[in-house]
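Given next, in structure tokens, is a single chain: the form predicted alone.
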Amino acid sequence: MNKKIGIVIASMVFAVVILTLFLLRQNPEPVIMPLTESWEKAVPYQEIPEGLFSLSAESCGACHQQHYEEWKTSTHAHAWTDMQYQAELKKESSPYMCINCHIPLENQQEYIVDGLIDGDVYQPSRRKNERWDMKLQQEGITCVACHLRGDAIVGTIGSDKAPHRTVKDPEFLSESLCISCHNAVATITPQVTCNFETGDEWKQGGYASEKNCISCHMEEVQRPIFPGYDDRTSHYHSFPGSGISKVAGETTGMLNGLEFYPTEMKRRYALGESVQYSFSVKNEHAGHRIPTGDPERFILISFTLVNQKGELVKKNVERIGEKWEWHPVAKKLGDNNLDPKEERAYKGGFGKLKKGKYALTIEVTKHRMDEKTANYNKLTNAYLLFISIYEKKYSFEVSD
């Protein structure tokens, strides 16, 4: 009897082994592919330096008060909470690595990604981050994202009076740090592409030997590094850019690289005479193309003619920006962004008008995205889509 039981058990064990081998052959162990690109990985975990009790921007602001107040108005401060970004993040097509520019420190990320299962960007091999700081995550591109490495606060000048250890490293805090996020170009999948080329535009645009990101977006200023200290060289930390606020009712800094050159119109036109206009726009100040960054940004130049009753007679609209097709495959369809120092003239007309008084308005608006994209992403009316950056009005009369 025992011999029979033994035979049965041995047979069962043998069957389990065979089944296991069969399943392993059918479902081999996944291969974890290492992360090789810089943008695939977060900045390694940073400890709180001696002399500090927190890594939060608010904590930094206890001493660096002006820097903190400036940062709070910046788009950096909203890099994680931005409504558009959060809408994109929720899509099934959004790969994990997008967060590495918006919350770059491992401290800010809920999970640590060690590699990709079978090299698939939609299957990151990740584990729970036991030291995740949720508050720090909400701060997006926060102070320590740029200024903390190792056990010290990195600066361009250094100080022996700070309560924490400091390291002087102007090279680390040069445009190379900015470009690490603002020049992300990669095709993740046929449907997902990252096309932020500001760094390349700057290198190729004719200004690289004259100025860099910091020259324009972090203007130099003489002031105390914190209250009670003497004035010294510092930089504004509001990082002005497009000027389109990410929070309703909040004002963010704007750098307008454009200059506008309208041609004066006549005050009176003869009946039967064609009414013409000319308007030039020049990328006079930006070291990169305009628009830059997010390929969905664009600029509209509107020429609107109304009669003396305020009724629309005609409207001409010119568009500056890229055009993309996102489905079924991401593909750029067109690109007429303005290169650095490029000037472009827009000439048009309204033909022969009837007798009467007219008003022509030329308006230039910056747009984060079009309304169709905003509706697709379910963005509310509280999300600012565009701002006006230039307006000029002409009044004229057509008579015998």
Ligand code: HEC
Given for the second form:
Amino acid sequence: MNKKIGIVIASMVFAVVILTLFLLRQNPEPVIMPLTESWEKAVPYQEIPEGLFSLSAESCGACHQQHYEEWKTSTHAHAWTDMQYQAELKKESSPYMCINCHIPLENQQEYIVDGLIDGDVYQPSRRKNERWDMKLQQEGITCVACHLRGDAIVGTIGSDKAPHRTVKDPEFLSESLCISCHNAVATITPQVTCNFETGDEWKQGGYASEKNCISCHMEEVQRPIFPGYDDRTSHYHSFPGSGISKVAGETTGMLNGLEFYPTEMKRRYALGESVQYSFSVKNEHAGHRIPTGDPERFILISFTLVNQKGELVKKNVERIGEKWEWHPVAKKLGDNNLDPKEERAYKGGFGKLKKGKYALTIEVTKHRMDEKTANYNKLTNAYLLFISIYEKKYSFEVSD
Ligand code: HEC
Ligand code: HEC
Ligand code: HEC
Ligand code: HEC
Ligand code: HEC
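If the structure you just shared is the form predicted alone, then what does the corresponding form predicted together with the named molecule look like?
Then the entire complex follows, led off by the chain already shown.
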């Protein structure tokens, strides 16, 4: 071999080696960190159980009609299509794991996440899910999200009359299933935090030995669960909660947690006498704080006084809820949510009023979020922001 060519080849090989070493130094092999928390991972892929042809809620509904009709009205059924959820998901600041409590099964997820590149939540190591069921994704927290594990339908009795493979696992289908999603406290980035503490509130609230998520939110009923079969122990599946519907024009189940205790007001006040009111609110029926869950929720109690022409004289407003600052770092500024069985009295007044007839309205409204947040998320009027849960009117006169 010509000596010159030998030297050229040798130096080219050398250059390639150096370049490779340089590139390797620039791009060291990324380290894939494993996922640890339950909500960081999807529930593993599930096969259609023996005896069934589909996993869709509608297909379960062919036999379990009432369960299906009830579930359809629930917030669970809208956990994916929810307008606010979709708006938040599109933000760059929303990490990949936002989907794991809203579409929990791997079957529902477009990508499979195996870990985090260098432990960074914004760099999931993901690959396309070849078995992705796009239709099942739309169903959010669908029947099989709670009822399908190990390729079998999980129940609490283990009926031998079912046409599908069934396993009995009351431990799994207990309040711990609810808590696996309804309790998460985590700081993902300084601005993105998870703060659902309904499970902890329940454990600390005094109800734990009496009632749980299921006994309050899935009331027991005796009924056939398949047309023509005998009655058996069953549970309503509409998961009533705040009662603030996610879909325009549709209603969703509501539980009433609060009791209100207004004081009587006089029909007549003397001129110069101070007009005072008192109003108590008690968390009588919820096994956790009110509001619970999403930190953006709040309750307003307004005391509105108008004169006989209907003109506003004065309005006093009280707020129950958490207060947060999201920038530069997410921080809880305050929290006056009502603990289980806590009662709070609101006293106020309008001072000395002019002569005339007046009407006082006490109204309680329950809010999903304030208007600023709704505008920020570009939510349209189709998104219900609040409902009215109590109203009382008084009329009185101020005279000599
Ligand atoms: C072809 C009809 C049919 C379909 C489809 C069907 N089921 Fe069933 N299922 C039954 C019957 C029948 C029973 C037993 C009824 C009884 O014991 O009274 C049953 C029982 C159950 C039970 C109770 C198990 C226990 O512990 O006793 C659960 C939970 C259940 N089905 C969930 C589902 C889900 C979720 C789907 C959809 C993925 C589904 N079923 C689809 C007919 C059906
Ligand atoms: C896979 C996660 C998951 C599981 C399991 C789960 N939930 Fe939920 N739940 C959610 C999500 C997410 C929402 C809210 C969806 C939305 O607003 O878009 C929700 C909403 C609710 C609401 C309605 C809240 C409202 O605004 O009115 C109630 C009530 C509720 N869940 C109760 C339960 C109970 C009881 C159980 C156990 C039987 C349970 N959940 C199990 C994730 C879950
Ligand atoms: C958020 C979780 C969740 C979802 C979603 C869900 N279920 Fe259930 N389901 C339960 C729990 C928990 C029980 C058992 C309650 C108990 O026995 O204490 C149950 C019980 C049942 C039973 C047994 C009879 C009864 O009513 O107790 C049937 C049948 C059933 N579910 C069908 C369905 C169908 C069909 C869907 C979808 C349309 C569905 N479930 C959606 C949690 C869920
Ligand atoms: C003693 C009965 C009781 C128990 C136990 C209970 N809840 Fe509730 N829950 C209620 C009532 C009542 C409301 C309605 C509160 C209101 O008036 O806004 C409610 C509301 C909710 C809401 C809607 C949140 C809001 O602020 O509007 C969610 C979500 C919820 N519950 C989940 C759960 C979960 C998860 C558990 C178990 C850890 C649970 N609940 C245990 C009675 C109960
Ligand atoms: C640990 C489970 C879990 C994870 C992870 C999770 N969510 Fe949720 N999400 C819930 C539950 C439970 C609710 C219902 C809370 C309630 O009603 O009290 C909910 C409700 C919501 C709602 C509706 C709020 C309302 O007031 O109705 C939005 C929007 C939402 N989640 C967005 C997100 C985003 C964005 C992420 C990622 C940063 C995320 N979720 C991650 C469990 C989860």
